[in-house]
Every structure is written in structure tokens, then in C-alpha cells.
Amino acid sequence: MVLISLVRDYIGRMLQDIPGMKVLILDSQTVSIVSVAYSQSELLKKEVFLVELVDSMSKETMSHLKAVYFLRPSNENIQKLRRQLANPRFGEYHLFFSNILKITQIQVLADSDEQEVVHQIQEFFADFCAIDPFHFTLNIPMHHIYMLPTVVDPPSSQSFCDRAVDGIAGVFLALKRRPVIRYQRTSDIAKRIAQETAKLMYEQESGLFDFRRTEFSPLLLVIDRRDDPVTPLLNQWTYQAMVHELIGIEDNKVDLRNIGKVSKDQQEVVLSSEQDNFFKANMYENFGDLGMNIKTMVDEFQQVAKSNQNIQTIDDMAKFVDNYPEYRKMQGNVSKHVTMVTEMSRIVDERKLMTVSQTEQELACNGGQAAAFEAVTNLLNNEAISDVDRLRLVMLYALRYEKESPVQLMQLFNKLASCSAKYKPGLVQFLLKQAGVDRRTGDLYGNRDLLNIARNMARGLKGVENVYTQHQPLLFQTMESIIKGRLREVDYPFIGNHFQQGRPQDVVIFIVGGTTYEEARTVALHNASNSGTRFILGGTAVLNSRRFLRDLEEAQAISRKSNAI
């Protein structure tokens, strides 16, 4: 269990080398670092009674409780800080930060602490939300500032380069290794990051990385999402990402407020593979054997709570006391997994999700321009097809066929503006000028590589097991391509003449823009298939349609106020 393991392991030591009552003090950023990796209950068998965040913390002194700081090591955290240690209210302070602190924030904290409170200051380095054994995200605010060059608004995009490098940073201090380090070279971000993050590792901090060599360096990769800008904007299938595609996954939290009537303890749910046996079982199955799944369980249960009815004597009654915990955590699970996969098949019926994945499927997987075009404009035809699916639709069409059929495109840019009244104009045209053919550096329709025509062909030759879940993200042919040693230099340079020798045995791949649970599906399938090489996922952020979209709406608004002065 990789990147979670690594995480627990960082938060176990801060809490239990601390003997006593404590409280916890987070930031807005370390909060969901801690909460996908240690649950409440296991915060309270630390002894941990109260979690405040730093930015608003109670006035009322506490002297009895021993304080617990695990912050971003931020200018701003540091101000916070300076000016809690010049009134405490705790009796002792413990500061842990998440990265790297710089001499002279230790420096403002030591003159800071006159009452002599703190009782140590170190680093560990978990700046970053690990939401699975191999997928990791940085939550970076104002996300759509990677679409935007640097010149439009310079501070914001050094700010998200920051958070990047530090998130990076931290994942490879964690596993205690420095990589070798490549980029893509089409992205001006992905190459900015690339480089401040090899500046870091090997000039400035170059003491902290000199880990111990191994024979073969681990890989860094980074990536720009707009090179697959298909994947996004599919519907999905399999379960956990399609819990974020229809109802939305924020740290491993799902919110199901808004979804008819749900008890009380069932308003947030938690969705996490650590704490779930029957989710990380399922977790990659798609929708037709996970309702097969889901109803196996629910008999399951009903034999539980047949034979719990049955209560005849005092010995039963012991026997049902001494289980009932675990048959209330039992119950909770099935009521949770009923009401989303529920709440689900609504959504699929009344958006006529199957009709449109089948188009999105046919735009992202096989040729035919014509037989498209005609699935398309029958779907912008159909009044039951919501305002958002048929402008995806048209952006996987525009996608695809941009310079194959100009004026075909052109008629359903009209028809899209004309049937959807929440249509922006000019969005479909801003994705093309983003992520088009002319932008992007991957074989991304398999159409461009003598080796994937082939393996296109094959395929259409033995047909897909579903055609639902037969599209792959362009992730897999770079995996594959990583692993067989031909991932191009001329398109994925190498950063200062650190270069890979023989084939890498750890590769971190970081994907500016963010990353979806499909491509967290490609990276644990790989990984269980024990090949000899490990992947790890990461990006700033975790997608579906939605939130794709709404960076693209911002950058496109951002643009064109820019392009206006």
C-alpha cells in the first residue's frame, strides 16, 4: 500500500511519540492529506479529542491539551503561527510541516516562541492527498490557470507551479529516492515544472535527495492533460469512477444530501478502499457485475439480520451484543453501496446515458467519420439528451475529426448553439485551440503510429468484451512505451544529462491538469499484473466532465478579458 502506507506512517509517529490528550491543527490543504489517509476513530485511539483548522481556531485556552500542528510550511502558516505562540493556549506545542521549511521561517518561530512552548519542529514530508496505494492529488486552487500562457497572469501560474513542485517533492522524499526526470515537450507548463523541480532536487536541496543509489533511477514523467483531452469527457462505467462522474468524489467523501431521502449518518459517505473491503473489491468492475455484486451482499446481510431476529436466549442475546458494532458497520455498508448505485441507475436512465456512452465510446475507439456525424446529429436531435451531453459529444467529434470534416463540424457547432440554451459559444472552438490535433504529442486516436493502426486493427478483428468500457487512455500506451524503452526522446526530453539506464523498476507519472479514475484503474490493473515495473499516478487535481469543463469555461473567460485589454 504505497502512497497511503507512507502517508499513515507519517501520521502514526507524530501522534503516538506524543503521550497524553491532544489537539489536532490543521490548514485547508492538510486537512484532506489526513482525512483520506487516518479516520476519526483512529485519530481518537491516538488520543487526538479535537481537530481545529488554523485559520479558525476557538480563543479559549486549553492548557490541559498538548497541541499537534501539521501545516504546509506557507509564509501565511508561519505568520498564523508566530502569532498563536505570542498568546498560547496550549500547554505544549508539536510542529510538524509537510515539506521542506526554510531557515528563516524556523529562524521567525524560534524568536516567536518566547514562553518557550514549542517542543519540536520537524518535517514530514506528506504534501500530497493520497487517495489510493497509487494515486495521489494535489487539490490545486484556481486550476485553470495551467490552460493559460504565464503573461496572463504570472503570479497565480508561479503559484500553481509551486504547489506542483512541492507536491512532487514530497512524494519522492517520502519513498526516499531521486528520479531521473523527463517532460513533454509540447506543454510550456509541463516543461516549467519539470525543470523547477529538478533544480530543486538536484541544486538546491540536493543534500535532502542524496538517497542511496539503486541500480536503475526511478522515472519522473510529467505530463500535460491536454494531450488527452478525450478521457475526461467520457461517461464512465466502472464503479469508482463513475461515482465521480455522476454524483462526485472529493477526498474519498461522497456527498448524497441531495439525493431523496437519506438517513442522517448517511448524508457524507466515505468511499475508500482502505476502510471498505467490499469497495476495494469492486471498485474496478464495471456497472453490469457490480449490480450482481451489490445484491450478493444485500443477501448476505439478510441472513445476518434473519439469524439476529432469532434471539431466544440469554446466550443469543450475548452473541448479538457482541457483534452488533460489526452489524451496524455491515448494515451502513449496504445501505451506502444500495443508495449510490441506485441514485445512479436514475441518472443513466434519465440522461439516456447508455445511447450517448455508446456514441462517446464509437467517437474515442473506431474510425468512421460519415456513420459519426450521423450518431451525433441524431443525438442533438433527441430532446431527451441533456444540454451537457451533447456538448460533449460534439467536443469528442470535434476532436477527432477536426481537419477531416471542417464543414460538417461547422453545421453541428450550430446545431449544438441552436437545441442547447446553455451552450457557451466559442467552448467547443477554445478546446480545439487547447487540445487539438496540432497541440497534442501522442498517438491519442492510435491513427498516427504504424504499431497502433496495427493494434486498432487487431482489435476491430476480435471485437471488445464491452462496449461500454472498450475505450484506454492515451496513459496506457505510455506506460507501455515506458516499460519497452521507446517513449521518444524528441518528444519527452530528458531534464541536464541525467538519463535512464536500462529499464526503470519505480516511474512517477504527474499529470498537469489533472488525472481521472480511469486512469487510476489503468495504473492498479498494471501494477497487480507484477511486470517489474511500478507506476504511480499523480496530477494536480481529480477530474470528470464536469470540473473539466469548468476549467475550460474559466480559462476561455480568463482569455478573453485578456485578449480584450
Given for the second form:
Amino acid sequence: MVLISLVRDYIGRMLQDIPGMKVLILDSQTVSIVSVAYSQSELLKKEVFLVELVDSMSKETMSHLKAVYFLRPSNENIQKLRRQLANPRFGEYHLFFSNILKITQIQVLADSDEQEVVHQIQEFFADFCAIDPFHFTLNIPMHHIYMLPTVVDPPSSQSFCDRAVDGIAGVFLALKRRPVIRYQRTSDIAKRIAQETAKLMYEQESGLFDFRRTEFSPLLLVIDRRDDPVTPLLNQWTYQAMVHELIGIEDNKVDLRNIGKVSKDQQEVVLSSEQDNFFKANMYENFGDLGMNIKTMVDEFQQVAKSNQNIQTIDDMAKFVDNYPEYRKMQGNVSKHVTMVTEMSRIVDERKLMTVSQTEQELACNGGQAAAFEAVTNLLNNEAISDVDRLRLVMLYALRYEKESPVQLMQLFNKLASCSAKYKPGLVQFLLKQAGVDRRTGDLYGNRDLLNIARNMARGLKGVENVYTQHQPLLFQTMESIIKGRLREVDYPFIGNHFQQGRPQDVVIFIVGGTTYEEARTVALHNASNSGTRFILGGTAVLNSRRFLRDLEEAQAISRKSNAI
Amino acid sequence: MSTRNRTPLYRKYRDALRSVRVPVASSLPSSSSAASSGGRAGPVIEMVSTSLLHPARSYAPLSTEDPSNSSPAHLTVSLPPAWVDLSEEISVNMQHARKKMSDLVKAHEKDLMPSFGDGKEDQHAIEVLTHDITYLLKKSEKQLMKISSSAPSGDSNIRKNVQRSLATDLQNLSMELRKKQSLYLKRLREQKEGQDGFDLNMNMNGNRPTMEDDEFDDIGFSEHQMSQLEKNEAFTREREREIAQVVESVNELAQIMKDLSVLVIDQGTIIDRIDHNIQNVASSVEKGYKELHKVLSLCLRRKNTKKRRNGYVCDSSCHNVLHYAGPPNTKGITLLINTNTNWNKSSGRGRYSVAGLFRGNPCILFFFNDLPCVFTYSLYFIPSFLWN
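Form predicted in complex with the partner chain, following the form predicted on its own:
Whole complex next, starting from this chain.
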């Protein structure tokens, strides 16, 4: 509830002290921020009867309404506000910004407010999209820029970093804490973001961040996606992660319009753990258990439906009318989940994902280079496997067996080039350049130090419960190290002269390059086990394999262009 | 969660800038005010808050000659549209209904308690209250429907949202009332059976059991028993009538609920998402834009075929459509002002203008939002006799 309730509190406070009919004006980013935390019906309860975008060029004057603006403090927004203040459409203007305003921006606004319609300007630091209680994202566009060195496109890099710093600052201002900052040594962009955040929190706005100091300072850890490129490439089998991987979740909404034939009212659905109890209970369950639970739910619903059809007395009728709203809600919920699972089953069958995923998990978790090579070759030869799955397999193989037997690796590249028309092997090499074994800090495959090797062997001997969900993201090991206070300073140094005494109780992990729902699941399951340390995960976006590959492609295209120049 | 208030700093800048600006404004006295504030003479009533439920606020008359007012051309605050009054009325009605419902609950309690009297006043009170509440709810529902049926204008979104919010409240109220009524019904029935059972006991205890002495029944009933029986029957009839009434009101309310359920948003569905609702507005606007392009391209195609005659214009005005749209009139409709001077001379018309040819017919394009990038529009065919 942590992140979502923070955003809800902010929005509630914005609206509660302003009586009368209101209109809420948002920009394209704050729309996401508000939509995941607040529903339309809740806004109506607060007497907000219209929601508009700040870009909307409507000229209608409605002076009986009070305008509440909630915008990011960007220069474009300030310019748009200027124009609107010069010709006010509403009776009163209450401006709220999601992050720190510059003095010049305040002056510009004061200058254009000739009619003195602005009643208040406040900074409410809800600058992050709280999709789950312990998971936030920033939805940064032009995402691939983090893979390229700064010199390629300095202004884009700068705006990327600025947005990341703003988002992190927003989280800590909302939590009212000031953290100790650590970053991943091998990543330049992580270092840059960490340093700029430290400058903001400790030098530029130290007054704003000067909160009551607790015994254990919280920890902010900034790491790079490329340290664990395996997790976004894998196919997922737990509900929330699977939906995102196969179909795609955007701000807790799923768009089913392009996927097969669905009924009209199920074309776009909401998957939110706050509003949907079934989803909350099942979002981290694997596909098999999920199927069973859905069947139970459908059976229950059929019982209720049957009893509803059996109306004989006035009493029954009255009871039916009484329970009708709940019945309708239940019906909507059941059909939503059934549609979702049906679609996913269809896609799994179509793309033969069971076989593909088995090999993927083997590549990610277990050893055996020869067997792996054989499996991948077989699947590449298999006509039924789609191009993107073939590419993923080769990538996973390359990431693992980069150094062993380069000849066989070349064979795979050639095979991939011949089979798939769309994808070029250059992409795999680009991935290796970005995230190869030389660039990684963490022990992705558990084969670097003796302890990890032993652990892996023990696991292999014990066998796994479910071969499809045996992968554990690298994040899990990082989290364990933090809990035990054993995060190596060589790999993850502190910023400046920060120092952490003891073990932190609150940790925010920020992954530059995006998080995945599998990692969010790891975090949520850990938090549920009440171990004393609470983790919050955030990133610049939420990845699935499609997005990650797209980032790689775009970064590759740009780096080719800049190399040519 | 921390926030920071920048209002004091903002006010400081605003005041500082105002003192820089005012000397410039005051040097242009009535001449500018006449031009800039045209049509805004006279006292202006400003509605500070339109809520009838906040009696503390009042209507404050605001004079335009107020010298302390920083800007001479003060914004004309227009009265809110009529449907706002309707929505206020509905809220007030619902408040009354709520109050009456708590009275009804008390009356139910009183009636269910065993009493010496006939209880007829209690029942009458309950009847009256129930009838009043149902009437209030029905009236509110009718008014709610009226909100949407008034002339469509730009604030249709707001009206729809106000309707939704009121419909949700109304539905909750109806459900509450029905629950209370069915509870009352249930307890009434229990009482009735209890009473009958009690009577049965009395019969069994006090006198010979009727089952075994059937043949003695005719002679058996004493005077006391007869009157008792009659009283019970009358009592039963009364209760039956009450139950029937309650059932009837239950059905009425069910009807209201059915009508309202169309308006109410289902929580947790896509319709309840703010970004979805914003997108819907944007997509309909976009569709209008696409249609407009189609029309204009058609106009362009006829550029060489039709000469300028009888004031009909061709492609040049189509370009002008995109760039020069006039300010909205009082109805919020923007009429296109053609800047082609030749045409103005030939037709002699000032306000209306033919925007182009569409399938050979003259047409007027109305613009509701007049800006170069986004418009909605409607095509309106006028008969040719209007054009001389």
C-alpha cells in the first residue's frame, strides 16, 4: 500500500480544501500518475466533474468551476500555463506541481497572472507512477538512451538523468526520508544519476530534505539493467508477469483489442491489485495454480447465477435486486480473468512456449554447454518457433556461453541469420558488448565464487518444484546481500563520504533501464515475509522482452550512425 | 509525505510585478476600457460559490468601477448554467430523504415494539414517511434525467459526470431504503407468526385441544375465543396490507435502481479510469478533425471548376478556414469570417460566410473550438433560397 497510498494522499489533499465544482487539469505524465492511484468515481465524490489535459485547446469559459492543475514542472507546461493564465477560463486556479519549481518558473507565472486568478501554488511530490504497493515506474520515453555513452546525444542523456533524479527525489520526499546512496561501479549512467541525486538531496535542496534522522538511514541503490540482461529476456509464467510478457500491461491497463477476438466490453481491462481481490490473490501464482483458482471462481459464480435464475417468490426477487450490483461486478471480474487466461493459453499454444521456455530456463539456470547447444540448435531448426523466440534463445545462449566454444556460437549466429529474416545477428553481438561477462558486476550465473557454485550444485541435486519458474533474478541475491549487510563495497561503492552503519531497514532499489514484473514479484514476496527490511523497487520503465529488444535495436541503430560519422 | 507551499513567494512576485504594470494600465483610462470591456458595463454579480449546501457563502455584487481592482477589464463572471441549479436541488432532496430515512428507522423500531395501543398511528407515520421518501427519490431521478436532456453544449462531459455522481448516491440511498424495508418486513413477519403461535398456544393451553375434539368444535368455541379469533383475523389482515404496501414500494425502488444502474460506473472497470475517459474525448475530436480534412480536400478539388459567383467561394477560403476563424459568439459557435475581400463586397454579408462547396451545395462550417490544430465541426446544409 505504501507507494499507492502516498500518491492517493497527495491527490486527496489537493482536492479536499477546495469546495465546489472543480475541474482537474493534468499533463500527459501526471495522467498516468493519477490514473493508477485514483479512480473516476472517487474523483466524482470529491466534486471533480471534468478532467482535461493541459494541451486541450478548448476555449470554453466555465467560471463557475475551480481549476486544479497538477503538472510536472517542465518548461513546456509553464509556457502552456502562461497562455491559459492570460486568458483565464475558470473562476479560480490552484496550481500543484509534482516536483521542485525553479525560481524563474515562479516568476514567469507571476508575470502572466495579470487577473490574479491563482490562489495557490504548491509542490506535491507525487512524481512517480505507483503501479503496485512496492513497485513504481517513471515511464520515460526515448528509453534506449541509457545504453549509449553520453557524448552521443548529450541533451537526451541529460533529460533522461534529470527525469530519473526527479522521480527518485519524489519518492524520498513522499517517504520523508533522506537516504544513503550507493551505485553500481561499472555503470556510468548509474554513477551519474547517483551523484546528481546526492547533489540535489545534500547540497541544492538540503533544507527540503532535512528530515528527522532515524537510527538507520534508508538506502538508495542505483543499478543498471545491463547487469542482469537475462531476466527481461525470459518468458514468464506467473500471472502478472506473464500478462505483461505476452500481451503487455501499461499503467495497469491491458489492451486486448489487437489480440484475437474478444467481446466488446473486455477489449480494455484493468489489472490492479488494489481494486481486484482475485488479482491480488493470484498475481504471483504460476499458470497452473492460476488455472485451478479461476476454475474455482467460475464454479462459484455459476452457483450464484443458477440461484439467481430460480426466482419464485417476491422475497427471492427482492433479494435478487438487492444483490444485483455485486452480481454484476462479479460477472465482469470473472469474464475479465477468463478472457485473459484464454488469450494467454492461445498464445502459449501458438508459439510453442512450453518447449521454448524449458530451454530458456535451462540456459538461465543450469549448466551443460553441449546439451544447451544441441537444444538451441534443435529449436532454431523447428519451423514453428517464431523469430523473436529464436532470437531470445540465441541471446540467452550467448550471454551464458560467451567464452566457451566460440565456434559453436558463430554457428548459431549464422543459423539465426539464415532462419530469421527480420533480426540480424549484429543485435546479439551488440547485447554482448553492452552486457557481456566483462561488463557485468553481479554473479549472474552463480559461477564466480565458490559459495555460489556450491549453492547451485545443491539446488541442482535437490531438483526444482517447477521447471518453468526456477529462475531467480539477480536482484534476489543483491537483496540478500543487503539484508545481511554484505553488499560488497568494491562493486557497489558509496557516494562521497556516505556511510551506512548496520543494516538498513528501508531500501529503494532503482534500476536504470527498467524493471521487470518478475523482479517486482521477488520484492513483494520478500516484503510479505516480514524479514525486517522493506524493499521498494523502481525503474525508468517496466520491461518485457519486446521492449528490451526494441531498446537494444534503437541503441544499436544510433550507435551505428554515430560510428559512421 | 512532504509538500512545499510556494504561494507566499509567488504572491510576492506577483505584487512586485503588479506595481510595475499598473502605471501603464492607468494611463489609458476610459478610452481603453470602452474598447476592451465592451459589453461588460453594469454591475456584475459574481457567484463565489454556487452551493446551496454552504449557506455561509453568499452572492457578492462586484462593481466594474471598483478602483481597487487591479485590472480594469475584469473578467465577466457569468452565471453557471441552469443544470447546476438542478443538481443542487437533487442534492438537497437527497439530504431530506436521508433525514427522513433515519426518522423511518425510528418509526419502524417503535412499531415493532409491543404496545398497548392499536399502533395505527405508528403505521400511518411509517406509511407517510415511506411514501415521502419514495416520492423524493423518484423526483430526484426525473430531475437527473432532465440534466442530460437539456441542450447539448460544450460542457456535456461535466454534465455527464455530475449525473454519474448523483446517480451513484441515489442508487445507494435506494438500496439502503430497500434494505431497511425488507428488514422491517422480515421482523414484521416474525412477529406475526409469533403472535399466531402465541395464540395457538393460548388455544391449546386454555381450552380443549381442537384437534381431538373436532366433532365438538361447533359448540366448543366460547365467546371469549370468538372475539379473540376475530381480533386476530383483523390483525392479520392489517399486517397483510402493510406487507403488500412495503412490497410495492420495494418494487418501485427496484425500478429506479434499474434505471440508475445504466448511469452508475462500475468500480474497477476500464470506464472508471481517468485516462480512458480523457482518451475518449480526444478520439472523438480527432475523428472530427479527419472529417474536416476530407471536406476541405473536396473543396480544393473543385478549385478550378467553379468560379466565384453569388458569393460562393472556392479553395482560398478553404485555406482560410484553417487559419482565420472568428471568436465565439454568445452561443459558443464560431462563425467563419472569410477574409477574401472580393467576396465580402459581392455578397454584402458580414457575419456568415460560405466556407466552400461540398458536393455542389453551399455550406456553412460551424466551429466549436477554434484553433488551428483541433476542431470539432458540423456541416449544415441550408436551402439555396437563403442565398440571393
